[in-house]
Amino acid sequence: MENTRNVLDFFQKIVKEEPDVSAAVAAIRTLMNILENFGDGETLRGLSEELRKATEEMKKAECSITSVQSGCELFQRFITLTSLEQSNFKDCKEIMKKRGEIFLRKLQEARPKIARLGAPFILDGHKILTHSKSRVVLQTLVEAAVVSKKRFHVFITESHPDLSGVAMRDELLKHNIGSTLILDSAMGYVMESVDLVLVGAEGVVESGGIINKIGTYTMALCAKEMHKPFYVLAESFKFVRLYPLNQRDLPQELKFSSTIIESNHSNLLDQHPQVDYTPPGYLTLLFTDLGILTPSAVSDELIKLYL
């Protein structure tokens, strides 16, 4: 790519069109992009460095960069593993690309291995309430309702400002499943009545918390007040080395878009943070593709992730 102007508009294009396609994975092919197109009299040095300013201009997309983040972290770790011990730089680049592909497709295969891990827990007439939209939370439900044939009834939160429970309900019901749209304040009133939550991450943090769409943390805290299960489902490529005590301890980035960062850097108080950290004590179990992990287990699972 010519330029860090478009890496941004290749790595939107892909967003954009391609919606069932998450933001990390969008992110990756950027890269992989990046690593095929880049010039075999160049050095690892300059690669590098060219994936690692692709890396920070994909953060200034309106869209999750938690997971950008930890995803691009992740490729450039395991896609140079190898890399030095060639004698030339164009045989690092196809051993690199080759290593990419394992990793994209490994990043692929997550999301339905989650579902087949996720869709047990959910039984004959259950309620179940979620969050926001998920891509893997969506892909579990269909998983249970068509094809383990599982009648059930899901409570959707609005989630504000975006509205993007609205198109998760929508996503459900071209699937046949039972679902009703709630404001996010009735989260609490809906509690008693449901079985279980099941929410998605943007981001897992080294404590076995997470970071996710605005309102997790409450509806954590409604579920533990009722001894509700509250499950978390999440690829292994969103594992970030992060560890936030508090809700001020999550960077400005990831709270804001960089629209808002530039236009109100001296005051953020009057914006509204697009996450929330929600501690490990409050989360039940983890569904990822490394397999079913407790919140304690998560922090052994980074290191192997990042070593």
The other form holds:
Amino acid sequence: MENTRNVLDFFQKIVKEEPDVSAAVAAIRTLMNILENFGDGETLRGLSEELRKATEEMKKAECSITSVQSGCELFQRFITLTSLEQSNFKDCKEIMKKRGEIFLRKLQEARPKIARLGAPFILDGHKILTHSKSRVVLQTLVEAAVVSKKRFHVFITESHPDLSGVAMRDELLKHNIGSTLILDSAMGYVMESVDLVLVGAEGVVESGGIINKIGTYTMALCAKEMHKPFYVLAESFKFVRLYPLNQRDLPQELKFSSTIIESNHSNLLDQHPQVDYTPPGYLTLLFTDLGILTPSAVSDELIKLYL
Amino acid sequence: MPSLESEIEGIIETFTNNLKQRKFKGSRDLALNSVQLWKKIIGQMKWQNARELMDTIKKIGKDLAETAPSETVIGNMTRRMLKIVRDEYAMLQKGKQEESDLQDSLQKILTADESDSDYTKNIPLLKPAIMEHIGEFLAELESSEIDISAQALEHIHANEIIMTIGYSKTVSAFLKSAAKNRVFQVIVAECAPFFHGHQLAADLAEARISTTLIPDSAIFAMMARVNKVIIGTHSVMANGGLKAVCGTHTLALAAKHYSVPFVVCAPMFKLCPEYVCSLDQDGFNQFVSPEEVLNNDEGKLVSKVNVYNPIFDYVPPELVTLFISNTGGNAPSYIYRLLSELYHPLDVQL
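Got the form predicted alone; could you also share the form predicted together with its partner chain?
Next comes the full complex, and the chain you just saw is listed first.
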């Protein structure tokens, strides 16, 4: 019990103290920490169990649960793939540690890579609509404005209930990027005047669709109706093994924070969901560190990894 | 980097001159000629290792591409050459076929031990291997048109009405090949202001295919009775969209309206790994002399109006039903996969 408390604290410390780090990377770093402190005399089975427990624990945190889940799944897969190559647990652990470092470094390279891929799609005079706050969208906009010297204007929704859009606007102001904060309900109003929509994602699911802050689906529907390109920027560690068919099909733990689920066992109907699912048909392209993908390419990637 | 011998410079200059004077007939001719040019360059140049060769190819390729920015085929062929060098190097060094999938993948992120080769080893067998590979590639280019038209019977059925636009050698060969076994009708949109459609109509009529020539403005009206649209294209962009002759978007929208299948014949060398779309007309389109639209004889008018004569149209991927390449049929959403097999991700930006 003592141990699991530590896990949550370690994880929350990263999330709180390093706002630049995605929840998925924080989760992976937490699991890496467990791996490093794991006794050499133990077994692979014991390690797996420990990691599973830690994953459950981290899902109690107040952050993007989808990202935590995708990060943990990826790490588990990493352990499995490595363990297939070595039979001795001690050697295996050494390789895992070594590869883990490379793995983490690659994850850190992901965001600048996406920014480089995405920035050329922003042209002078463009009007861009974005939703909520996303680190990778921010970095791409900054790359386009500062490195490529493009002049463009960004519309940001306030994104209730946590007003993350306001924080996004403050960040853009810091970089001298022209921006306008709009009401969530003004999405349809501004859509006719924007050239493209740029959003991040908490998770990219197997169908190629995305799970993201509530309101993303609405934005995608509006964009489709007005024939505006809808681009998603997401690191590949956000790929998650889920295949939701509709909104109701999304797991409760992704839609509501753990405190809400615990206190409202029977009646979640009264609660506001935090995320929604946008089906692949509404996405134009996904910009990932694996390259620019069409939604159907996402399932290819996931199949390649987990088959 | 070795200085380019004057002989090589000579061949390159002849090529660029031909390019500027538009001496190449169609994109297949251009592709063939540029690969032959590369074959000569790689064969005659002195290079120590693959790295050096690739740097030179990139440098020359960039110059060539700048000579004719709208000819995506040149860039594609440069990338193909780089890929061939990479493949042969990997094969000779590791003694095995490099995994066909060179794209970064999740799997790779998880399992990589750092071992990226830097292509600096001197391998004497590399040159003959590359030359042989290029030879095979040339043969593939030469047979691409035949390979595509061999699939004609799978797509054209008896008594169908096919619509097409402008002139495309590939489409002409495709239709003629089907006509050997099937009876069908073709409607050709003339494609103003260059009227290349006239040439196609004449070609098809000569092959005894029942052909109707229509003005571009009649495309929508005629679409109701059409069973299939089959067109060629200038290039296929990385998202599955088309860069095709101006008027194709109109045709595609009309086909969509009547739910008519929209089939595009595009050999593999036309696949371009760049994402350019209609948002970026400057980078995408080419504007030519407006003389064909408004003749200079009408002096009074010319001074009063703006005349544009763009060559290309962007057609978004959702309007395309199927691509027929020399290797078979593919959906637009699958283009990314073909691209990852054709080109190395590091070569996309030349």
